[in-house]
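The chain below stands alone, shown as structure tokens; this is the form predicted alone.
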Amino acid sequence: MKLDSYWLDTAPPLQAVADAPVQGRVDVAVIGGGFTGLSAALALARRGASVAVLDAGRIGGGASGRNGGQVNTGVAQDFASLVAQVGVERARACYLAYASAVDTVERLIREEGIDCDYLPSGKLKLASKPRHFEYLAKTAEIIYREVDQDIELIGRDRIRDEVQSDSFHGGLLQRHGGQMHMGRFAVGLANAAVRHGATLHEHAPVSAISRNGGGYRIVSERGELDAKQVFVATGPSRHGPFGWYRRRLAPVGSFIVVTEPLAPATLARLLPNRRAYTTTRLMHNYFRITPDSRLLFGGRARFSASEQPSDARSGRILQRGLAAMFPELATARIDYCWGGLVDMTVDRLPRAGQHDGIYFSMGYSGHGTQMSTHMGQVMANVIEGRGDANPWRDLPWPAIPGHTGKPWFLPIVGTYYRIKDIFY
């Protein structure tokens, strides 16, 4: 079993990374080489701007290369709850922003010819308890009435046509969305950005950003760079002068296992429609079939950071969950196990805009694959002066009380979620 991301391990090599030191002057310096930063670099370079992307590690090696591989519409939290929280108009705008994000991913794949095994099969949210299905039915009614009619409520009498498991009591199908190979998409996006003129630097953690005349000086371990504008796209970065952002994000670990290749007939019986799946528990699971016929199975597992040997312990928890959901896979070999950090905001809505003159976009809260790609494109518009393009521009973002960057409260939250899952 490899304690490594399946997406990163099976991605083609990236040939477009600069070997030269970080130096010179550019129009925009992008801090972070995940989907947000790469998408922004691509959009800006397409318009003739000079762009340098600096990543503390491997391009696409953070959350962008360590997630569940789902590209779905729908907000991070339950839509009915969001309506109650922010009102119908704001909730509708949030939902439509995520629908637009799916469109952005699909558009970039087409325009740049990115080979990433994209499959537009939609998402099925599975009710883990009878009362969960009752709530899904109410949510589906509101979604259908207010924002999206391309959905379907699937009752318990039909749910086994979708998932051959006794674990579920129905589900809500949202058809707009799909899944892809995250590593291949990251490489394709990076190559496209370079093809249009951007420069990418790996293993270049930023240690300082300071004002320099009419722009900024960026100091990294691989050199220094001057830029007219800076765009921070790092998520819950542990590196560099980003304490203001760290105090507003809770980096929650999410963990994934991937099985050995399984018989196509087995997968066709268990999951005949090859959708992206997620369950309704607070300590929820998500799963899908990979392009080479493996089952990817993920979830919170444990409220801890992602690091060895924590990933292995979380992997054993996920393996037990997989066996409970699909007993015939109880003996399937696990080939990959890894973890990653989800940059959670308190309300689970993204944040984007400017702080002290520096642009930023982050806080995708577990729904970042599509939104990060979309917000890279959006923030390119914002940097060029179109502030109204940002759907999250007027959301307040106070610091999390008592949070200085290290999430000491995660074990408490995890215990609360486990207890609530028993009674909810």
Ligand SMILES: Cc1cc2nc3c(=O)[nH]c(=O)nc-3n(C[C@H](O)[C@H](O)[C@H](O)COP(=O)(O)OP(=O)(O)OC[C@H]3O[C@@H](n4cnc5c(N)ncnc54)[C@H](O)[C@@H]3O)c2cc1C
The other form holds:
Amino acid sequence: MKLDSYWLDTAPPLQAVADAPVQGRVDVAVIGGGFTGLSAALALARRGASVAVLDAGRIGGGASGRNGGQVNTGVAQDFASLVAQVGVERARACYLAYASAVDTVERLIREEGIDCDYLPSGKLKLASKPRHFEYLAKTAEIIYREVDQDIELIGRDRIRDEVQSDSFHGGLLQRHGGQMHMGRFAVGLANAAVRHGATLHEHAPVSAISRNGGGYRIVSERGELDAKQVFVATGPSRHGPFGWYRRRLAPVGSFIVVTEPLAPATLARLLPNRRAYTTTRLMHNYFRITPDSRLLFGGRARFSASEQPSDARSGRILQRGLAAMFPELATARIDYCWGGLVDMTVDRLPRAGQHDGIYFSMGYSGHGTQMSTHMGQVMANVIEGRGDANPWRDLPWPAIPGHTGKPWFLPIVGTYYRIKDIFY
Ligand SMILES: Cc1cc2nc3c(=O)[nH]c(=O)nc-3n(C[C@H](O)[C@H](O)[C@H](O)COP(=O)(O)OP(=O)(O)OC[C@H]3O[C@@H](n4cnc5c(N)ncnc54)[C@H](O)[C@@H]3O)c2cc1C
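Please give the corresponding structure for the form predicted together with this ligand, as opposed to the form predicted alone shown earlier.
Below: every chain and molecule of the assembly, starting with the one above.
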């Protein structure tokens, strides 16, 4: 078993990463080479700006290359709860922002010819308990009435046509959206940004940013760079001068296992429609079939950070969950196991804008493959002076009370979620 991301391990190599030291002057320095940073670099470079992307590790090696492979529409939290929280107009705007984000991913794949096995399969949210199905039915009614008619509620009598498992009591299908090979998408975005003139630097952690005349000086382990503007796209970064962001995000670990290639006939029986699947528990699972017929099965498993020994422990919990859901896969070999950090905000809505003159976008809360790509494009407009393009511009973003940057509270939240899952 490899303790590595399947997406990164099976991605093609990047065409052009700068070996040269980080130096010179650019219009925009992008810190972070995940989907947010790469998409912004591409949009800016396409318009003729000079752009340098600096990543602490491998381009695409953060959450963008370590996720569940789903490109879903709809908000990260339950739509009915969002309506109750912010009102129907705002909730509708949030939902539609995600629909646009899926469109952005599909558009970039088309425009830049990115070969990433995109499959417009829709997402099926599966009710783990009868009362969860009742709740899904209420949510479906509100979604249908207020914002999206391309959905379908699937009752208990039909759920086995979708998933051959005893674990579910119905589901909600949202057809817009799909799934893709995240490593191929990251490499495709990066190559496109380079083709349009951006420079990419790997293994260049940024350790300081200071004002320098009318612009900024960025200090990294591989050299220093001057930039007119800086865009921070670091997700839940644990390195560098990003304490202001760290105090506003909870870096929650999420973990994934991928099986050996399975018989196509077995998969066609278990999951005939090859959708992106998630479950309704708080300690939920998500799964899908990979392009080479493996089952990818992920979940929160434990509330802990992602590090290799911890990933392996979480992998064993996931393997038991997989066997409970699909008993005939209990003996399937696990070929990959890894974890990553989700940049969670308290209300699970993203945050983007400007802090101390520096632009940022993050906080996608586990629902960000589409939104990070979209926000890269949006923030390119914002950097060029179109602040109204940012759908999240009005959201306040106070620090999480008691959060100094180290998430000491995660085990407490984990215990609370586990207890709630038993009783709710
Ligand atoms: C396990 C897991 C499963 C997920 N599943 C899904 C899913 O199925 N669907 C979905 O929509 N979303 C999912 N997500 C969320 C989604 O992957 C992210 O929201 C999205 O990829 C965020 O992209 P990003 O570019 O903002 O951040 P990242 O991809 O994390 O990129 C940030 C980059 O910044 C770099 N960086 C950090 N600090 C510094 C520094 N000081 N200097 C230079 N570089 C720095 C990092 O090295 C990293 O490469 C999942 C996330 C995880 C962890």
